[in-house]
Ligand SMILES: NC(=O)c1ccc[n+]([C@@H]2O[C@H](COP(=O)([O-])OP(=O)(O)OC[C@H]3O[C@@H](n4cnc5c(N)ncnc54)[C@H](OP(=O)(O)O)[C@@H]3O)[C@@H](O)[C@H]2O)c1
Amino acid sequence: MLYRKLGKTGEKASILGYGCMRLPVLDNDPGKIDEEKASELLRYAIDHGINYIDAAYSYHGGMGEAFLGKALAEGYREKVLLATKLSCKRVRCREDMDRFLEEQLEKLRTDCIDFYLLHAVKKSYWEKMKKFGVIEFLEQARAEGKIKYTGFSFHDSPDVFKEVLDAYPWDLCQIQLNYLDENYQAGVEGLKYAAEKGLAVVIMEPLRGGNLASKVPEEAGKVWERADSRRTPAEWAFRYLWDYPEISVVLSGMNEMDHLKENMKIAEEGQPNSLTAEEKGLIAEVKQIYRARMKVNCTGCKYCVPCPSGVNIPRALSYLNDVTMLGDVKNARFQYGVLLSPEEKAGNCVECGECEEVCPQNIEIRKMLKEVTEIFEE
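Where the form is predicted on its own, what structure does this chain have on its own?
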């Protein structure tokens, strides 16, 4: 496993981090983690060099941190840098911050969280957190030894990113980046800005919700075949990111042992500035192919669920992208009809708009669900 410095902290982290938002579950229920399988995966990863673990208060319906507390027992906690997040969405007053932190420490069975991040920061959340005294809270928590380093994960414009970053001497930021999102949200501009200020930069959504690995257009596959080095689509996506020396860690939510082992093998060659000009040109070609086909800018983060009307929004939108990116209407219609229950289908949307209020990608979800209904239900 290769390691890089986490900015000005001086800590060293594996370039591949374990994201705990998509752990294996039972009965397709996000709140029922398959603890035996998830523990096996996590401990295998740590035993083979992965030492950055990313969690959040809200992951797996609030059950993710409690699982980690158990999985990191028997000496595993001491082997990792543990990052988790304060839910900006749930904070209603200054006291909430203290209460959530104490709850998280208890769930994680630890006295100190290595990296404590504000979760999914956007303009409205930042204004609210400032009003409630978040900077004072962070300083107090650090002084009391409950957290070691501070940070934030981010979903908004480059201007807001710079505003948040300049407001406090953060240690780390977590941004969405992949070869499709160079100019989206913080983007490459934000990556460079943060690195110049000495922050560690952790990357989420490297495969864009899995789309860059599993939903490969035929034209894109032909581009990859022209490369001198034979690599999987997932490897191309990871290597694109690790080529940036400013990136410290790339997160991946690995819920199958084959995926974990494949990603660790890819990470063995994740050196900065290692891609050739020709390889970068191939990535640019594939990017244009995807951008021309993608209908919905959805990463499958699931912030939009549960929907009050029961619609499985991420799954419904993914089938719409299947049609536009892969052109396989027949198969997409079959899966939509078979794999979604009647209650989960897009036609149940009552256009309440709650999903759009929390969508970090600012998708016009109601409009897209109408299109899903037209294609798959009418």
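Provide the structure of the form predicted together with this ligand, given the form predicted on its own shown above.
Here we give the lone chain, stripped of any partners or molecules.
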């Protein structure tokens, strides 16, 4: 396993981190973790060098942290850097923050959380958390020794990312990045900005929830075959990320021992600046293949917002693209449901057409939003 520094903290983490959002479950029920299997995977990972574990209050219907508390008993807790998150969605007042943190410490059976992150920060959550005194809360929790480092995970535009990042001396941020999402949300721009400021950058969704590894268009497979080195699509996706020296940890959710072992093996080669120009060219070609399948040619310029009805048009359209590019309706539906507030959803469109007047790409936005509503809301 290779290790990299976690920004200015001076801590060292394995370049592959264990994401606990998708642990194996029983009866297809997210609340029923298959504890035996999940524990075996997690302990195997730690025994073989993974030392960064990512959890959240809300994973597995609130059961994830309690499972981790058990799985990390018998000396495993001391071997890892444990990251978990405060649910911005659930916080209704300042006292909630203290209450959630106490609950999390108890569930995780630990006195101190190494990395405590605000979960899935977007503009509205950030405004709310600031209003309720989140900075003071973090400072107090740190002074009391309940958390060691602070951070946030992020799902909004680069502008909001910079705003949040500049508002507090965070230690770490967690962003979505893979070769399809270079210019999506924080993107590569955000990665470089954060690293320059000394933050550790942790990556989520490296395989776009597995789609870049398992739903590979035939054309893309043919591009990979032209490479001098034989690599699986998963390896290409991971190597793309580890090539960035600014990235500290890449998280992956691994339910299968084969995937865990494969990813750990790939991680042995994950040196920064190790891809050749030819290899980067192949990745760019594959990216174009996925992009050509995009239903909507939206560049995320945001000329169309604010929408008078509050619809988050760029985000709503991006989920439509996920369906046509990757064919995974289930995952896109899940993300649409969780990451867009009720006000932001496409069903609120009243077809005023203001957006189409300003769209530089001449997208038939009203028609597309109807499709979004049909696919994701009905």
